[in-house]
Structure formats: C-alpha cells, structure tokens
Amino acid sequence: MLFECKNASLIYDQDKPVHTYAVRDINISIEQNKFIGILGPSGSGKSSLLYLLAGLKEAATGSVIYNGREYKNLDEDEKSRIRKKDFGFVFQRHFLIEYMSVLHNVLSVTNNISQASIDKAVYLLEGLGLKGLADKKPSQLSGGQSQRVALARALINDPKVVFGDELTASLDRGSTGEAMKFLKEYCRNSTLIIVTHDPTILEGADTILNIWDGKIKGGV
C-alpha cells in the first residue's frame, strides 16, 4: 500500500481551549499508480488531507504512512528528501520564480540543465499547450499559462506521486480538459492525487473521496 491514514486528524489551535479540526478520524488506503480525487467544497478539509498525505502537515492524532514509513517517525530532512525525490506538487498559487524564464522555472527542481532535460521540459510545455513560451518570463504569462508551467515543473522529475491542489482553478474549460488529458496520460505509471471542488475534472478517477466538514463521506 502506498499511503495509509489510520484515524488521522489535523488540528489547528491545539494550544487553545477550543480545537479546530481541519480533518478528523481519516481512515483511507491508496494503492500505487491510481488516480485519486479528493472532492469537496471550500473549507471542507480537502487541502488539509492532501497536506497530511504529502507530509507537509503532521497528524495531531492517528498516523499517516507513506510506502511503509510513518511520517511521525521521520525527521524533517528525511521527509524533505521523500518530497524532493518522490513527489511533484501543483498548488493553487504558482510559485514561479519571476526572474527565470518559463523553461528554467520548469528545470529549477531538477538541478540538471542537460540537453535531455531541456528537451523533456520543452516536451512537457508543448504537451500542456505552451509551445513557443519557453523563453518568456512569468510576468508575461496569463494565470492559466502560469498554472500549466507549474504543472510541467511538477512532472519534470517523473515523480511517483503527483499532488494537485485545485490545479485547474486558473484554467478555462477547454484548457482544463486538455491539461487533465495530458496529465492522466503522462502519469499512467504514477499515483495522481487531485484536490478539487469540480467533479468534472475527476473523470476516469479510480477513487473519489468525498470530504465534508473534515470527514470522509464515502468513496465512489
């Protein structure tokens, strides 16, 4: 099993008399090479669940296990190495480096500027509808184009797991369909975990986890 959550809860304001549960008593298992959707409205806890799975937040109670290793038993350096080696992230904010070109933003996570890496980055950009934009700066892009650059950056290292948090929020309907089609084809040998409020982008998902008020309401 690639991921397991066992009675996992994420609590904010733990030092205050009244605790705020971001997610509560999560029990899920995720196998390798699956497309998983986490679906729910704003404030439902879906992003918090993604942060738990990715080891970006630590469970206040219960356990979160990646590839047989419980995050609580790993130090920050070990968790950082896992994220760098195994995971690719696309967040709602693009976090592009303004002084770098689009191409070098994609390559920024590789520590590799070989011709093979450049060719791969160009392939990803073109596959995501960004042909001819490799030399542009982020300030010259639309929000949707910036989001697709961030997606190319997440894929450049062929991660075992791709985490997407509302990764199509800046895209129009046509671009969303094209980006998701490319993503699903490219990640056939990876695990894809997508957080969204839009069920239409989860077509073909192996499992959809419906979350409401911090609790899983069942899968489809």
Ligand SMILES: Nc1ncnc2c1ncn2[C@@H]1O[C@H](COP(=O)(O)OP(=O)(O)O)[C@@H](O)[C@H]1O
Contents of the next structure:
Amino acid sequence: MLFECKNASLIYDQDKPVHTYAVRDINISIEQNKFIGILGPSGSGKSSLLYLLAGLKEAATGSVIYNGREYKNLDEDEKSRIRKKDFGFVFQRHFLIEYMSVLHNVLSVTNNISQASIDKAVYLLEGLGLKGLADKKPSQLSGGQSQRVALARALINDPKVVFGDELTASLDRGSTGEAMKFLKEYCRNSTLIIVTHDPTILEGADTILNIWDGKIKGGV
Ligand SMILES: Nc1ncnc2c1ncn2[C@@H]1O[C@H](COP(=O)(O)OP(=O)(O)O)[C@@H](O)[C@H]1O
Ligand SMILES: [Mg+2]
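Could you present the same protein in the form predicted together with this ligand, rather than the form predicted alone shown above?
Every component of the complex follows; first up is the chain already shown.
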C-alpha cells in the first residue's frame, strides 16, 4: 500500500478544552497509481484528510503511513524531503510568485533548469490550454489560468503522488474537463488524490471516498 490511515483523526486547537475533530477514525488504504477522489460538502474534512495523507498535519490519534513509513516517526526535514521528492500539490489558492513569468513559476520547483525541463514546462502549459502565456506574469492571468499554471508546476517533477484540493475551483466547465482529462492522462503512472465537492471531475476515479462530518462513508 502506498498510503494507510489507521484510526487517524485530526484535531485543530488541541489545547482548547473542548476538542472538535476535523476528521475522525479514518481507516483507508490507497494503492499506488490509482485515482482517488475525496468527495464531500464544505467543512466535511476533505482538506484535513489531504493534510494528513501528505504529512502536513500530524494525526492526533492513530497513524498515517506513507510508503511504509509512519509520519509520526519522521522529523520535519524527512517529511519535507518526501514531499519535495514524491509529491506535487495544487491548492485552491495557487500561490504563484508574482515577479516570475509563468514559465519560471512552473520551473521554480525544479532543482536545475535545463532545456529538457523548459521543454517539459512548455508541453505542460500547452496541454493545459495555456499556449502562448509562458512569458506573462501571474497578474496578467485569469484565476482559472493561474490555477492551471499551479497544476503545471505540480506536475513538472513527475511526482509519484499528485494532491489536488479543489484544483478546478476557478475553472469554467470547459477548461475543467480539459484540465482533468490532461491530468488523468499525464498521471497514468502516478497516484492522484483529488479533493472536491464536485463529483463530475471524479469521472474515471478508481475509488471515491465520500466524507461527511469528518467520517468516511463506506470506505475502501
Ligand atoms: N485551521 C483550522 N482551525 C480550526 N478549525 C479548522 C481549521 N481548518 C478547518 N477547521 C475545521 O475542521 C473541519 C473540517 O474542515 P476542512 O478539512 O477544511 O473541510 P473541507 O475541506 O471539506 O471544507 C471544519 O469544521 C472546519 O471548520
Ligand atoms: Mg477544503
């Protein structure tokens, strides 16, 4: 298994007298190279589950294991090394660097810029419908275009796992369909973990985890 959650819970504001669970008693296993959808309404705990899986937040109870290693036993440096090497992230807020061009935003997460990495960045931008925008600055783009630049950046290192949190939130229907099609095709040999409230983008998913009030209904 690539990921395992065993009775994992996440609590915000642990030091407060009354604990509220963002997610509770999560038991899931995720195999490599699958497309997993995490579906649920706003506030149901989708992002929290993603943070647990990516080792961005620590489980208050239970364990979260990536590739045989329990996050709890790793220090921040080790976790950050795993994220840098194996994971690509696209969040609802895209965090592009304003003073860099679109092309250099995509390349900003690579170790060294080579002709091959530039070619790949151009390929990703074109595949995501952003042909001709490589030299623009983020402020010259629409929200939907910026979100696709963030997606190209998440893919540039061919990560083992792509985490997307409401990654199509600012895209219209047409570009959502195109971006998801490209993403699924590009990630045939990677694991895709996509958090959304929109079931239509999860077409073709191997597993859909329905989350409600911090709990998974059904489960894997
Ligand atoms: N930083 C935070 N501090 C306190 N509570 C939070 C925080 N982030 C989320 N929560 C709470 O945790 C629950 C799950 O939130 P979240 O995982 O963001 O849900 P979703 O992504 O499905 O909208 C909600 O009740 C939310 O209010
Ligand atoms: Mg969320």
